[in-house]
Every structure is written in structure tokens, then in C-alpha cells.
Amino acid sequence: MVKITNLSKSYNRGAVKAVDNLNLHVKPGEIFGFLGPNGAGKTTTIKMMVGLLNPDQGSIFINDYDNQRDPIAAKRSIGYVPDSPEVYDRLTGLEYLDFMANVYEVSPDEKKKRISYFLEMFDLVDAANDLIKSYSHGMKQKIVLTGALLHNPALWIMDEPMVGLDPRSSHLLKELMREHCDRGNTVFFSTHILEVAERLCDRIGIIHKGKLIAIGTLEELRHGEHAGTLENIFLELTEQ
């Protein structure tokens, strides 16, 4: 689903080096956390996947599309949540909806009922005629994430979803991505939440430093000299 090779991006001619030499392989069915400290490399590796950056070097395949040869038919297969929800504060919830599956060209009969789905199951169908400038900072989270997930996209990527999230949204959401992946599809989200990520992850990737340093479920990690919860094992290859 997901396949990276020899990826690197650098910021200030060089001066920085984001994400060294990244190599990767998510496969179908899977929730593959992706962590780090603050400045590791996470949100750039991201945005390179979604095609919001080009890379200095390598290169990414999403669904088996090259995402700088081909990069509308990559798109296709992504529904992608960033690390903060911008949105069109001067339309109303169900506007922006309308338009994000028309990007997408959902179906009219399709639109309607996903549409419908997810403002039932995110408690904002009271809200969806309001304009998204008045929306809390969890109900725009709410939108972004409805209107990302509305084609039914093969691959979730998604730059830390629950922040914002009241307990009931964020559980909903963690049920809707075990799903997602039970059919075959592929969640691919950074977190800083590591219980979630070791409750939820079928794999677990450490960036640092702009550098992959670790990679595995969670009882690969522990091998060798690095035991206990995915926390200790974090702190532990982060500080080294």
C-alpha cells in the first residue's frame, strides 16, 4: 500500500536534514503508527506522501502509484487529515462536505448517505448549517475528518487525528480505522499518544532525527535490550 525508498528532504539548502534517508514498507490491512519526538522528521515524511512536498531525493508509491509520476491517481486512494484542521472557515460544515466529495466525485446517492453517516456518528448534524468559523477547535477536527474519509479512500493517512477529540469521537474513530484495515485497506497516522498507538498499531515506526531507528510491532521492539511499554522503548532509543 505504502512503499518509500531512499527518501530524503532538507530544509535551509541543506542546512537541516528533515528526513535522511527514509526507507519504508506499510502493507495492506495494517494501522502503522508513526512516532517521534517534535522535529523528528514526522509531519515532512507526511507531507511528502500526500504531495504537499517534494522530496530532495527517493520516492514514494502509494497503492502501487508513484505520487510524483502519477500524483492525481495517488491522491485518489488518500484520504488525508493534517496536523492542525485549516478549513474554509466561510462555508458551513455541510458545504465544505459537498465539496470535498465533489472533488472526490462521490456519487450523489453515495454523498448523501456518508454525509449523513459521519455527521450522525461525529454529533454534528446540529451543526452541520453553521458556518465552520464558529466551530470549536474539536468540531473542525470533526469536519476535516469526515470530509477526508468521505470517498472511502484505501489509505488513511492521518498527522495526529485525536488531538482535539472528546473521549467518545476519538473511540469512535479508533474503531472506525480497526474496520478500515479489517477490509484490506491501510491507516497510516503519527501520534504523540503512545497508549494509543500500543493499544491500536499492528506496526510501529521510530523516526529521530530525521532517521528511521526503529520499526516492528510492538513485541519485535521489545526484543534485545529494550523491554516494558511502547513508552519506556520510546524514551529509551529517542535519548540515545
Given for the second form:
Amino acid sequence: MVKITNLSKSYNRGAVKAVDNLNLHVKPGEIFGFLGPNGAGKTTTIKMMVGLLNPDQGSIFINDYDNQRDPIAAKRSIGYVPDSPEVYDRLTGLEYLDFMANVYEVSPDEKKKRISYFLEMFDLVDAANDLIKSYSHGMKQKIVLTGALLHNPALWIMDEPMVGLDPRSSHLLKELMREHCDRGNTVFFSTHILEVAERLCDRIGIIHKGKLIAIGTLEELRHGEHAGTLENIFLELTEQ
Amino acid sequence: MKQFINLLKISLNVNFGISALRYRFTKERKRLWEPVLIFLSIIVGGGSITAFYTMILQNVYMVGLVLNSPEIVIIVSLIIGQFTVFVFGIMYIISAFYFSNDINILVPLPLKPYQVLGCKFITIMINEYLILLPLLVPSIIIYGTGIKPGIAYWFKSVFIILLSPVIPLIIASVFVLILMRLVNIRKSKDLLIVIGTLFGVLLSLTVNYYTQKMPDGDPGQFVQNLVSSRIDIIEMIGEKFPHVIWSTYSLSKTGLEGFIYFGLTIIVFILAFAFLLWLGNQIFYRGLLSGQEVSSRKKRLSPEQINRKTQGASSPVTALFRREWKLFIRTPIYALNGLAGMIMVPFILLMPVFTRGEEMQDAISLIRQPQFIAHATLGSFGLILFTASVNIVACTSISREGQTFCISKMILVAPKHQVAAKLLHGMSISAIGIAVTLALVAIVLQLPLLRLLIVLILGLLGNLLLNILNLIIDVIRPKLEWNNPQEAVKQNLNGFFSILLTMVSLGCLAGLSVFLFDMGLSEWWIYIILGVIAGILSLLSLKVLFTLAEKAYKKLEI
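Switching forms now, from the form predicted on its own to the form predicted together with the partner chain, please provide the structure.
Shown next: the complete complex, the earlier chain at its head.
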């Protein structure tokens, strides 16, 4: 579903390597957790995957589409939730969702069904007709999440999706992620909440200073020279 | 196509705040007066300028009739309109194409670059009608009512007006697209804003200079002479931009010939737009994405450097005063709005002295006579009160905090000290305005040193009062919700109220001065009375400001 090969990205004309020769393969049906300290290169990688940044080197295949050569097809396979919910503040929640559904060419019936489903699920029905600027951070996060999932994309790419969500919504999202993958789809998300990654992810990748320093299932990571909880593994790896 | 229309609908909705207006009409009825007030201000302000412009066009039309080319009025207005659209368009395009907040939403969507570009282009085009309609409609009406070319003229003119921003905006867009592809100006965004604004200041000073140079007598006659003597230039511009001539001929020629030119014009517009979309599809996202990178130096600071940067303790008011200055000067839109006007306005007001030196010499000599020295001193005081208060610093000082106002609510500094720091900041900026105006007054009027000192003291006292009152306005109605700093200052009605307040104060000052003169008081008493009144009012308003601040800081919620 996601195939990243020799991906590199640097800033300041090569002075700062944000992502350094990254190779990654995420299979269909997988929840993949992308971990790393602040500034490790997680968001840069995600932004390159969704087309917000151009890589210096390497390729990214999304659902078998090269996101540089065939960006539209690649983007159609993606539902992207950014780290900070950036939404049109001066639209109502419903107008925003309607816009997203239309852009992704969701059929009218499907659109109606899915918007109602998510609004109900995230408890946004009462707020749907209000301007987004009146929403709390969590509500904005939920409306962005809904907008990203309306077209039922095969790959969800989420940058810190749990931040700002209340426990109920966070729980619902985790269930949705699981169900989505059980249907053969893929979730790629970054997080700092290691307990979530530990319980939810099928595989985990840890990036540090732009390099992928570990990848595998939790068991595989434990079987290496590191042992214990994901927190211990993470701390040991990123302190080196 | 469906996607494009959908995107355009949303873009227009967001740009013109249609949903926000609807929301306000249904849920925030208390603030309904604000858009009404803004609309009325535009009508009143724009109406008088349009009337003056129409008068000039009328004269151009008269010359055209004499030269047997009445259509020259349309050519002139099209050239003026398109030039204006081009100048305003460049900044508009840079900000809409490359710096708007929706880029991060739109780029990950499965939309082609040309769809996003085309949609932004049309939104800008509709924005430009606000400037363009008052520039074009008068000439269309003057020609149409003068020549009476028939119904087809009015029908075609609607299309010509609607399409007229297309070519200048396309030229500006192509220029911007190529520029952004070649250089990453996002890194120099602040510099770009500064350069753009300075360009604007320079342009307005130049226009002002030439307007002031217009000789006395009938301005209509002047325009007629100008047009007759510069007809070759107008024709040359028309040759360089044939679409202007074709647009004009499609209106001025009747019958089939008119329709052929009309068709030709439409085809040119369509081809040019198609070219823009093609070019946009090739290079728009490349420039856009290279500009998305945010650089940081990631330079490790040594413990000594950290110590040096953080050493020394200061009082809370000093710390807040420093914060005000740092944020003000590091946000170009604040710095330019706060400083440019104060420096520019005294020059504009005193421009006639420099441009029409000989004519003004008599008037200046008269003012310098001993019997008028009191008037000159008070006049200078009034001028300083005006120039040093035409900034948006005090009246937006809380608004500028936006969502970071929560920090002000949290910190352990009493609101009265916080507004005191803001007042000090406002005064320090007014002091720059006072210094510039005082220097100009000293050069032009050659007031004695003692009078200059009086003007300085009165100016400081008067500005203190105005700054306190402006702060009170912002304490009462701060605009804390905004998406970019521009909204905090440019879309803030407090600036409008502040100007009103300055005007009222100047009126009161003038009235009081005349009254005191009529009472036969000596000028020294008048200065003392004005100073004492300004001082007492400042003290009283300061007390009100502190009380209101205590309440407002508690009440305001983020």
C-alpha cells in the first residue's frame, strides 16, 4: 500500500537532513505506527507522502501509484489528517464536509449516508451548522477527520490524530482504524502516545534524526537487543 | 468541471465570508451594524472620488469629440483600470496563490494544479471588480449617453467590463508564477511585504506630488490640454496592448464590425486564460511546494550565549513593553501600518510647500509674521496631534494579541500594568511621529525654539490623551479572533473609531482655541489652559482605562 524507497529531504540547501534515505514498506491490512522524537522527520515524511513537500530524492508509491508521476490517483487513495486541524474557519462544518465529499466525487447518496454517520458518531450533529471558527480544537480535529474519511480512502495518513480528541472520540477513532484495516485497508499514523502505538499497531517504525532506526512488530522489536515496553525500546534507541 | 465549480463555490464563499455573513444575520444580530457601517463608509468615501474621476473623464470625452475620436474616453479608462488591476493584482496574486491558509487543505486533495489556480484566479478577478467598476462604468455611461450607439453597445459593454481584469491579471499571474518558480520568496515573505508596502508609499507620494503640481484654474481645462498633447502616448499604449483597442472598438464600432472586434476580444481572453491554466498546470505546484519548506538554523547555543540572551531582570512593565516592541517590529504588517502613515502623512500634508514653493512663499511669510505666531504654534500642535495619531498601534494593541491573549490573562501582572506597557509602546511610536512632524514644521515655518518646545509638550500631552482613549476603545471591543495579522489591524473597526476620535478631538481643540482667542487671552495662557486640560483629561482617562482593563481582562474569554 505504501512503498517508500531511498527517500531523502533536506532543508537549508542540504545543511539540515530532515529525512535521510528512508526505506519503508507498509502492507495492506496494516496499522503502521510512525514514532520518533520531536523534529525526527515524521511530519516531513508524511507531508511528502501526501504531496505537501517535494522529496529531494527517492520515490513514494501509494496504492501502486507514484505520487510524483501520478499525484491525482495517489491522492485519491489517501485520507489525510494533518497535525493541526487546518480548516476553513468561515465555513460551517456541514459546508466543509459537503465540499470535501464533492472534491473526492462521493456520490450524493453515499455522501449523505457517510456525513450523517460520522456526525452522529463524533457527536457533531448539533454543531454541524455552526461556523467552524466557533469549534473547539477537538471539534475541529473531528471535522477534519470526518472530511478525510468521507471518500472511504484505502490509506489513512494521520499525523498525531489523537491530539485534542476526548477519550470517547479517541476510542472511537481507534476502533475505526482497526475496522478499516480489517477490511484490507491501511492506516499510517504518527503518534507520541506510546501506549496507543503498543496496543493498536501491527507494525511500528521509529525514525530518529531523519533515519529509520527500527521497524517491525512489537515482538520483533523486543527480540532484538532491546527488551521491555515500547517506551523502554523507544528511549534506548533514541538516546543512542 | 464539477470539481472545479465546487472548489470555486467554496473559494468564493470563504473569500467573501458568505456563510459568516449568513451566520451573523441569523445568530449574531447584535453585530449587524458593523458591515452596514463599513458599506456606508465605502459609499461615502468612494462616491466623492468617483464623482471627481467622472468629471475628468467627461473632459477627456470632450477632447475626444473635438478630435473625432470620442472612444478615447473608453481607451483611457480601460488603460487606467487595467494598470490599477495589474498593480494591485501582483500583491493579491502572490498572497492568494502562495501564502493563503488553504494551501495545506487543497494540495493533498485530488485536484489538478490548474483547477486550484483557476479558481484562485477567478476569486481575485471578482475581488478586482470592486476597484474596476468605479473606474470603467463612468466612461461607458459617458460614451453611451453621449453617442447613443444602441442596445448592442450596452450588451457588449457588460461583457467587456466583466472581462477587463483578465489580461492584466494574467500578465501579473504569469510574472508571479515564473518568479515563484525561480526564487523561493517564501523565506523572504516579510521582506516582500516591506518592499511591496514601500512601493505603495512611493507610488502614493509620487501621485500626490504630481497632483499638487496641477496648476490652478479649471482642472477640466488642464485635463483637456493634457489629453490633446498626449494623444500619441495614449495611442502608443493602445498599440502595445491591442486588446484595449479591440475592446474599445467592439463597443464603439456598430454593426458587424463591432461584433467582429467583440468576438476577437473574447477569443483573446479565452486563449490567454487557457495559456495561464496550462502554465499553471506545469509550474504552479512546483513553486508552491518549494515554498512550503520552513527553514531553521538549528544552531546550538552555548550556555554562555543562553545566559547572555536571558540575563538581567526587568520590571514586568518593562518586560511587557519590550515584548510589545519586539512583536510589533517583527510583524511587518504591524510595523508598516504603525510607522509608514506617521512618516508619510506629514510629508503629504506639507507637500504643497515643496512642489509649489513660490506660490506658497507668500502664505508662509505671512504665517511667520509675529502677529500670527500663536496661530502657527497652535496649528503645528493640531498637525502633530493628527499625524502622530494616524497609526493603529494603540487602538489595536489588545486585538493584536489574538489567541495569545490567554498568556496575558495567565501571567501574574495586573491588567493595569499590562495596559500601561501598551500605552508606553503607543507613546513611543507617537513620539516618532511627533519628531518627524516637528522637524518638518521647524524647517517650513521656522518657529522659534521656545514655540517648538511648546508644540512638543502640547503634542506629547495631546497624544497621551489620544493614545489612552484609543486603548480604551480596544479594551472595550478587542478583535481577538483572526487568522492572520493583517485581519487584526486592517479588518478592525477600532482603527476607524480611532480616526473618528482624532477628528473630534481636533474639532474640539480648534473650537476651544478660537473661543480662548475671542476671550482676549494671551497666547501663553492659551497654551497653559490647553496643556492643563489635556493633562487633566489624560489623568481621568487613565483612571478609566485602568478600571476598564481590570474588568475586561477578567471578562474576556479566548
